[in-house]
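Shown here is one chain on its own, the form predicted on its own, set out as structure tokens.
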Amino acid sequence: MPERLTWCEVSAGALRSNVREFRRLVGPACRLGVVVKANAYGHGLVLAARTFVDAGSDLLCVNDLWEAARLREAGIEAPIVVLGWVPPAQAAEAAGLRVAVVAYDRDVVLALDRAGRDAGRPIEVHLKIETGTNRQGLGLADVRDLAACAASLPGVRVAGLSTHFADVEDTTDHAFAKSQLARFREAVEALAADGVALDRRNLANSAATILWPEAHMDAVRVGISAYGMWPSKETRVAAALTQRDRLVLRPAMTWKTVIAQVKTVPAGEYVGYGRTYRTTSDTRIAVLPVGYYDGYDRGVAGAHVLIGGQRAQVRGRVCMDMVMVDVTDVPGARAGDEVVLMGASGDETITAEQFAGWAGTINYEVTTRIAESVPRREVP
């Protein structure tokens, strides 16, 4: 089979070294889980999952069963907990992948419950507190009425609480994010009052897991970090100004491709589709073989990539499957060199937030959006 024209390199050294950090940071008392969903946030499911696993993590965080099924067949025992929806009529899938699973719905828990009696052992289930996301969840008074259900039944073992921050990575004001907490541990003490042991409380994303020793508890759900990138400047700044900016992060992704062609487009010409881009003298144009098919998007404005250490600025829009570069001031450019999209090349670097910027979003949609065709190649 051909190899594709661009791939992405994903450093285990990087991955390992994250993980590192955050064991450090956690200490060995709190469990430490590896958000490894949506292909491990571009970085390849399977590649960065075993990595982590091999580097100390405890568990791994999937969104839904099909990706924990895509880890069991490659091999990997470590526990896992879905935390997406699992429906009711893939509760007997859950148990045969011995996987922990998100609930907020009673019928899921009765569908596991049968799932977990009919294989002989129990389903770990972590009930989902609402607490101001308004996404996932239930009140807490629904949350009590299922821990009292989820109790009676054999099958299913209530093992955790969980719920997610709003905004804890959007502003350096946490006083929502402190209040979430608070109704957060509220919970836990009715749910204790009422007699439901859990072992298994967590809510700290990277961000609080960054930010706040208390929001640790029994576990934390690291995602954007261990790839080695800040979930945003207010984190950094909010981590900075209670000098827990120490953390050492290195990025794991080098994004790469070729150059197809090298030509010289006269003055006056355009370049790319819609003819938004006129070139003002004689200008060498490299069409490279990458789009937005691949994750490249198509709304990027100033964008550049790095052929030989120096930067060649995106002209025209970028098409599905090419995006035209200026390398009029990189002379050895020819067919064939190699192109960094994202990533370093001799002293100069692209990060996933300066590619953000260029794109007006986030680094974690950067990275996501590549597309799974375009190969993940583990380097050192």
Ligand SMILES: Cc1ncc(COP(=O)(O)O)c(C=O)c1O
The other form holds:
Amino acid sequence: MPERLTWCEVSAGALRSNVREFRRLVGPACRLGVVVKANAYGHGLVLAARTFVDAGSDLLCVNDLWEAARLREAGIEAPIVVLGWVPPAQAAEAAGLRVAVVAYDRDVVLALDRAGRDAGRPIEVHLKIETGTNRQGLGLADVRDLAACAASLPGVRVAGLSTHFADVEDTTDHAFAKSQLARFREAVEALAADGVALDRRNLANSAATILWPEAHMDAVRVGISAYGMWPSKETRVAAALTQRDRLVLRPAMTWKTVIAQVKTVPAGEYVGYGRTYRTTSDTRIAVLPVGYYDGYDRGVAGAHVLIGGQRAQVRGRVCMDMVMVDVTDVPGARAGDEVVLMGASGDETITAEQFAGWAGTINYEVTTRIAESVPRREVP
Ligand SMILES: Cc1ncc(COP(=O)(O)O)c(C=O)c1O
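Since the structure above is the form predicted on its own, I would like to see how the form predicted in complex with this ligand looks, so please show that one next.
The complete assembly is shown below, putting the previous chain first.
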């Protein structure tokens, strides 16, 4: 099979180091869950999951059963929690894959009960309480009802309560997030009063895990920061204010391609679709075999790539499978040379956050949007 001309290098050492940092933060008793949905935030589902488990994470969080099946097929036996929706029709597969399921729907719990009984092993369920995100989740009265119903079902075990923060990363004013934490605690107490024993209370994403030890509870669900990225500038500032920024996060991904062609475009010529860029002097243009099909955002403005540690600016529109960059000031650039689209080269680094700024989005979207057809190669 011919190799693709764009690929991502994923540093297993960086992923491991991030897991160690979070273990230090949450301590030995808290279950360290790492979120590997969305192709492990673009880092390669199996590669990243295996590395996280080897490095000491306790459980893997996925969005759906399809991802869980891929992990099991790859021989990964670690506990898995499905954060997204499991339709009742997939309950038997959930039992077969030995996953825990976040549930907020009676029909799903009843289907899981049947599947758990058929499999001869109860399915672990985490009920989702609504605390203000209004995405998944039930109000307190409904959670209590569902917990009471589940208590009589031998095919499920209500082990966890979960919720998700709406507004930790986007602000340094955490009053709303703290009110969600308070509502979560109230729900835990109400369920305890009902006799529901929970040993898997979980709500903390990366930002909450970094900022609030009181949010760690029985398990955390760390996504973006397990890959070495801060959730946002605001989180970094909030962490600095409380000296919690000593956490060392190592970005794990470098996205690369090669130069396909270098040519001189005379002064006054246009470059690319829509003629959005016109040269003002004779310009050396390198054509790169990567485009928006691969996840290189068509909307980037002012983007650079790195060639031999030097920056070269994108010229004209990003095409489906090609990008043109200005290498006038990179005299050594030749066809076949390696190009860094994101990551480090020499003394220069293009971070996911910088790329996100060019694309008008967030680091989460930049790495998750790199197409699955782009190979992920493990590097030390
Ligand atoms: C339910 C849930 N938990 C945890 C996470 C991880 O969040 P983060 O990547 O900010 O750590 C996500 C991410 O979207 C999520 O949807």
